[in-house]
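As C-alpha cells, one chain now follows by itself in the form predicted on its own.
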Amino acid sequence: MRTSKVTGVGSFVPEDVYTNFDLEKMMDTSDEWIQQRTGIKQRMWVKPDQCTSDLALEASLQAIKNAGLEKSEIDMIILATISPDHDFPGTGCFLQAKLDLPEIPALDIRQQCTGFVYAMSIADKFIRSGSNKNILVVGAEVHSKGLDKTPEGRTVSVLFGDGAGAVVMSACDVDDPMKERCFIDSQLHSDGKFAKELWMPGPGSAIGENRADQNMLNEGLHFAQMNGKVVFVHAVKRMSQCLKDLCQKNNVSLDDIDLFLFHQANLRINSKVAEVMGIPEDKVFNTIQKYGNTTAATIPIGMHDAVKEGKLKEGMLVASAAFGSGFTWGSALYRW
C-alpha cells in the first residue's frame, strides 16, 4: 500500500539565549517561579532583522539535505505557524521564494500548538492520494516580537521561544504499516467554544470598525491572553484521550511505543500526561527546558534533538500528541 514516511529532519533556533535571569530584569519574575510552573530554564529569541521564514529556511535546508534529496524534488510545502512574516500572503510563499522552488503549492495552516501534527497528517493524505511524492512539512515561530515584556505580560511571555523545525515526508510502499517505516495514523480534533481561553483578540475583523487601531494597542489586544488553569486541565485530558484512542484504533499498547514526542508547552502538562497514562519518564523526550514553547515548531525540533542525542533511532515506534489554542488537539503514530 502507498503511504508516507519521514525521510529527513532539520531544525534551527536563533543564537541569542534569554535565561530566566534575563527575564527577571524585564518582567518582575524569577527563575524559581518560572521553573516551578513551567520547567523552562531558557529560550532563544531572534534578532530584529530575523523573521519566521528565515528560521523556516534554515530548518528546511537541513531536512532536505538529511533526506538525501535535491531541492527540486520537493513538490509541496506545508507550513504551520501562528507568527507569520506578514498577515498575508502566507509565510509558506515567502519560504518558497527563499528556497527558490517556484510554482509548487505552498500551504499555510494555523492550528497553533497542534499545527505540526495537523501538517504531518495533511501531508500524509496528499501523498497517499498519489498527487505528491516529497512534501516539506515545517513548523516555525517568532514569538518574541509579539510578547508583552513588561510585568503585566509575565504569565504568558515567559513561556515562549523562537525556532523552526522541518521534516520531509516522502512516498513509500509498505506491506505491513505497523512493522515498516512509515506514517501510520493520526487523530485530529478541535472545539471552538473554548477559543477565547487562549487567544490573541487583535488585530482582526471582530474587534470593531477597523482591524487595528490605537484603542487595540492601548488595550493590549495584540498580546496573547490565557486562562492557564482551563488550558492545563484540557491539555492533560485531551492529549491523554486522543493518544489512547489512536493506540486502540491501531491495536497498539503503550508498551509497544518506544518514544513519545509531545508538544512542549509546559513540563508539568507533559509530566501529568505521562503520569495519567502510566508512561515511563525515560520514554518521554522533552526539550522545553532549553527552548520554551515554540508552538508549531516544538515537535520537529524535538525530533531533531532526539536523533542527535541518540534517543530516536531507525525502527522505533513513535507517538506524538499536542494541544493548543482553538482548542485544537491531535496525535500521530509513526515508525521512524
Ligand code: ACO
Given for the second form:
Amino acid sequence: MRTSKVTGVGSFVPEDVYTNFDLEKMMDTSDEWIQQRTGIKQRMWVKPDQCTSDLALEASLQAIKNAGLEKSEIDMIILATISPDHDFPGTGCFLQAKLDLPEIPALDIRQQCTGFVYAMSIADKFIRSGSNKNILVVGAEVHSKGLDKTPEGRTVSVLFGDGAGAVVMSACDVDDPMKERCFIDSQLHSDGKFAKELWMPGPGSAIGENRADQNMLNEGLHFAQMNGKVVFVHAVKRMSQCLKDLCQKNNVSLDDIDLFLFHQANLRINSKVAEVMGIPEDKVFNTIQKYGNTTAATIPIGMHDAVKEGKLKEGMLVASAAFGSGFTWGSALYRW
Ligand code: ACO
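Can you switch from the form predicted on its own and show the form predicted in complex with acetyl coenzyme *A (ACO) instead?
Time for the whole complex; same chain goes first.
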C-alpha cells in the first residue's frame, strides 16, 4: 500500500533571545505572571532584516539533508504560516526561489496554529494519490514584527515567538500501516463561527472602504485580538476530542502511543489535555518554555528537538494535536 512517511526533519530559531525579564521592560508584565499563566520563560525574535522565508529556508535545508535527499528531489512545497513575507504571493514561492527549485508547485496554507497538521495531512494525500514523491512541509512564523509591544498588547504579545520547522514527507510502500514507519491518519476540523475569538482584523477587504488605511492603524486592527478564556476552553475540548476520535477510528489506545507532540500555545492547555485524557505528563513533549508560541512551527520544531534529545526514536507511535484561530483543530497519528 502506497503511503507517506517523514524522512527528515529540521528547525531554525533566530539567535536573539528575549526573556520574560526583557519583556518586563517593554510592557508592564512580569516573569511570574507569564510563567504561571503560560509556562513560557523566553522566546526568540528576529532581527529587522530577517523574514519568514529566511527562517523557513534554514529549517528546510536541514530537513532535506536529514532526509538524505538532494534538493532537486523535492517535488512540492507546502508551507503553513500566518505571518507571511508579504500579503502575496505566498511565502512558499519566496522559499522556492531561495531554495532554487524552479517550477515545482508551492502551496501556502493558513489554518493558523493547526497549519502544520493540515499541511502534513495534505502532503500525505498528494503522495498517496501517486502525484508526488517527496514533499517539503514547512511551518514558519515571524510574529515579533506584528506584536503590539506596549502595555496595551501585553496579553497577546508575551505569548509569541519566531521560528520555523520543516519535514520531508516521502512516498513509501507498507504492508501494515499500523506497524511500519508511516503517516497513518489525520482528522481536520474548523468552525468559522468562532473566527473573531482569535483574529487579526486588518488589513482586509472587510474592514471598510480600503483594506489598509490610517484608521486601521489608529484602531490597532493590524494586531491580533484574542478572547483568551474562550480559546483556552475550546482548545482543551477540541484537542482532546479529536485525539480520542482518531485513536478510536484507528483502533489504537492512548497507552499504545509513545509520544504526544502537541501544538505549543500554552503549557496549561497541554497539561489540561493530558489530565482530561489520562496521558502521563512525561509522554507529552513541550517546548513552549524555550520558544513561546510559534504557531505553525511549534510541532516540527518539537519533532526536531525531541529527535535531538533522544525522546523521539525510530519505531515510536506518535500523536499530534493542534488548535488555533478559525477555530481550526486537528490531530495526526504517525509511526516515526
Ligand atoms: N502581564 C501581566 N498581567 C497581565 C498580562 C500580562 N502579560 N496580560 C493580562 N494581564 C492581566 C489582565 O489585565 C488582568 O488584570 P485584571 O484582573 O486587573 O483585570 C489579569 O491579568 C487577568 O487577565 P486575563 O486576560 O483574564 O488572564 P487569563 O488568566 O485569562 O490569562 C491567557 C490570559 C494566558 C492568554 C489565558 O487566557 C490563556 O491561556 N488563554 C489561552 C489562549 C492561548 O493560549 N492563546 C495562545 C495563542 S492561540 C493558539 O495558539 C491556540
